[in-house]
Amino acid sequence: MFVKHGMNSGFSSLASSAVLRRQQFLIRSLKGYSVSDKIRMEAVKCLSGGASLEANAESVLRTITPSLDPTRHKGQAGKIAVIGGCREYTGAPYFAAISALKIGADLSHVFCTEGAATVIKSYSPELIVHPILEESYNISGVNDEGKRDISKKILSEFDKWMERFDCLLVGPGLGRDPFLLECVSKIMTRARQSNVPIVVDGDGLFLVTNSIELVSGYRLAVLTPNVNEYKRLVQKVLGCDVNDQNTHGELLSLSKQIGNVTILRKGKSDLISDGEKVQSVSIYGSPRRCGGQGDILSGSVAVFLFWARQCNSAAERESTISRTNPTVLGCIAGSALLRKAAALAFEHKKRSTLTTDIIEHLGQSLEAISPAS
């Protein structure tokens, strides 16, 4: 469930409801009230503040989430990149990937190291794994010039790819390897060229917390922070520690400080931020807190921020349905997605639930929200 907060949230509740009742109008004098309408402009009035709270985030994965159409060709539900994974941590990158998979997107890329490379293969066939990335051991005896040269060759690697992927999701197992980090920092520098959107997870913010330029401004990039990655973010971009008795004003804060972001911060309630409202996502998940689930959200909201753009473009063609930030949207669906599925699996399988068996109900838990039509 989630809710707005602000120091102008009566106003915009105000003119988001007079905006609902134009378009409804609008609606009902061109073609009538179809059941598509419908589904999105309980969207937008979930938006506005006027929908039940559980229902609300409901009607963000139902309106967003697209139907399966035999006419569609692969690639069309989404193409999705992760860049991690070393020797150290390989079952992040995977259970990233094959959660945007289980989502419902076409295809799932792993950029990682060569010795991730093999381990993350043998996890599963339907992921793309590309073996590219290099760490400082594996180069110890290069100089600055060799250094150099294997940069620009990873990023000449990546680029062939490049325009193939509608999101790229960086840092899940991508350790803290300074060579890595730089070039995975080029790497992020030449999406947001290509405006390719991005979500940080892991050690990706280690990255972004001492780089912050990378995404500064971008609105096209989500950071998706526990409670200790967001404590860092706040000391680096805030200058101050943590203030738990104002989370909502702090979280616009800090999203307004690196230029509108969206910034998704984990906890007992997901806040979302996109430095304009703070939005709570409170569905009831699981007592089971085992790693990994932060993997799951994140190639979640990789795919429904995707999914959420292509919504968009439809709405302004169709005019049924408000402007509203993708990336907030994708946050929204993700979060409450993960939550879903969390207790469904924490039903079958108690304490014994692992990140796995969430994995194996996201489907189940999407159908049971946004039937296939």
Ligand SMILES: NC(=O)C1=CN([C@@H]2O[C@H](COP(=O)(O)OP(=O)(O)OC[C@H]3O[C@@H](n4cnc5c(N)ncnc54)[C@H](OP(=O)(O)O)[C@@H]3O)[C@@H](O)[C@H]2O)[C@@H](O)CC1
Given for the second form:
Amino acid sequence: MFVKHGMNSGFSSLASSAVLRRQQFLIRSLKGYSVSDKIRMEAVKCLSGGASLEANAESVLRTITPSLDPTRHKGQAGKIAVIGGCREYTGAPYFAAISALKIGADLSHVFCTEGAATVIKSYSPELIVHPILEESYNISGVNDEGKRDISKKILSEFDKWMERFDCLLVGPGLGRDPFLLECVSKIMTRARQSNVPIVVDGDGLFLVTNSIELVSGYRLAVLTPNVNEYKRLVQKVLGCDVNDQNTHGELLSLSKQIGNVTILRKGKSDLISDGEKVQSVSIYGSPRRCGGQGDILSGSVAVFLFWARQCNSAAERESTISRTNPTVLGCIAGSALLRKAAALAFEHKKRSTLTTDIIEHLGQSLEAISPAS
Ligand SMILES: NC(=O)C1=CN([C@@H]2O[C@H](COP(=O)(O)OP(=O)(O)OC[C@H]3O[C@@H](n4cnc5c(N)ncnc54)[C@H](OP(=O)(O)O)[C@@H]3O)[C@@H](O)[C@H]2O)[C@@H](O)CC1
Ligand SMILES: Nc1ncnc2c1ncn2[C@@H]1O[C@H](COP(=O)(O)OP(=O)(O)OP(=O)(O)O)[C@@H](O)[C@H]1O
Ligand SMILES: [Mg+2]
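Output the form predicted together with this ligand next; the form predicted alone has already been displayed.
Let's see the whole complex now, leading with the same chain.
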């Protein structure tokens, strides 16, 4: 499957003839791997060497999206957990979690407050919803010791599941309640100790901006700030205002300063950096700026990050193949897919385009690049 599409349109535009010769050499020399493994490994290598700023996003998408293999069991295409959903926000965690499923993850969990859980469950029976988080207003009569017990209980509830997750997405619709954020800090610390990749978005970025040590130096962390969230990060971490004359240098510095955490700066073009280089995704999306598009993006990045890591593991088995940062590939793929889906949705719905319309076009957009059969 991958070979057929890899050798056609997108991949051939990516590969020079020298690369194709290398591919053929790899195919001859790598015994014991399937042909699709070999091609994918080579594609990863090509992508890692690309010098241009604009990412070859379609090739990335095609490369990291796994084929639908009948021998795989439920869960192997990804188990994602979204931490978010409180009294104010139920849409954001739903958008993120359902996008993960629509792209191809097998299971999508949401960890939220009890009130939000009922609402999120009513949006979709596909999601597995855990009503474990607590906000201060709900425990206002509880003393400090009682609060510590509640916090411990939340952590142990989460612990039961954590090792199963391929990626954690922290923040869509999380809110900013201090008690809730303290519990989420502990969840993040636990996830980091277990090497679970963490995507941080929305109010998760509010938390991380004020406690940067939660992600600092963690190579499996991705931050996806919008304009405001980026401004707050720059002010806190670099101690200055955003400089639009030095967009790339600033993003590189920010990532380096946080220990090479990958940052996806959302905007007219999405900019992605892991502190080594900056890549952009400028595929035309939609002129509609309705809320929730960032939630689709972060849910998508969570899945693609996992897929890119799986793809890299195959590449690492062949020592001659250089390693590509899967967090960067995940961001490129998520950004490109969201933009393509937004463009398709806008074509149909024009001014009335909403986030749910974009979600409905995720499958079609991915299918156009990496067909299921
Ligand atoms: N349906 C739901 O449940 C959704 C819930 N969501 C959740 O909400 C939580 C908070 O996230 P957030 O994005 O609203 O917070 P933040 O970025 O501080 O913006 C606050 C205000 O800043 C402004 N502003 C925004 N962009 C700007 C720009 N480019 N340039 C200039 N100004 C700009 C604008 O206000 P304005 O200044 O226009 O009045 C905006 O309202 C978070 O958990 C998130 O996940 C969302 O995901 C949406 C769908
Ligand atoms: N000015 C723009 N032109 C084109 N696309 C944009 C523009 N701004 C953002 N986008 C696209 O929309 C996506 C979401 O970015 P946005 O800044 O709306 O995030 P957000 O504020 O976090 O969204 P949410 O409402 O979900 O919280 C980005 O990945 C980007 O692809
Ligand atoms: Mg957002």
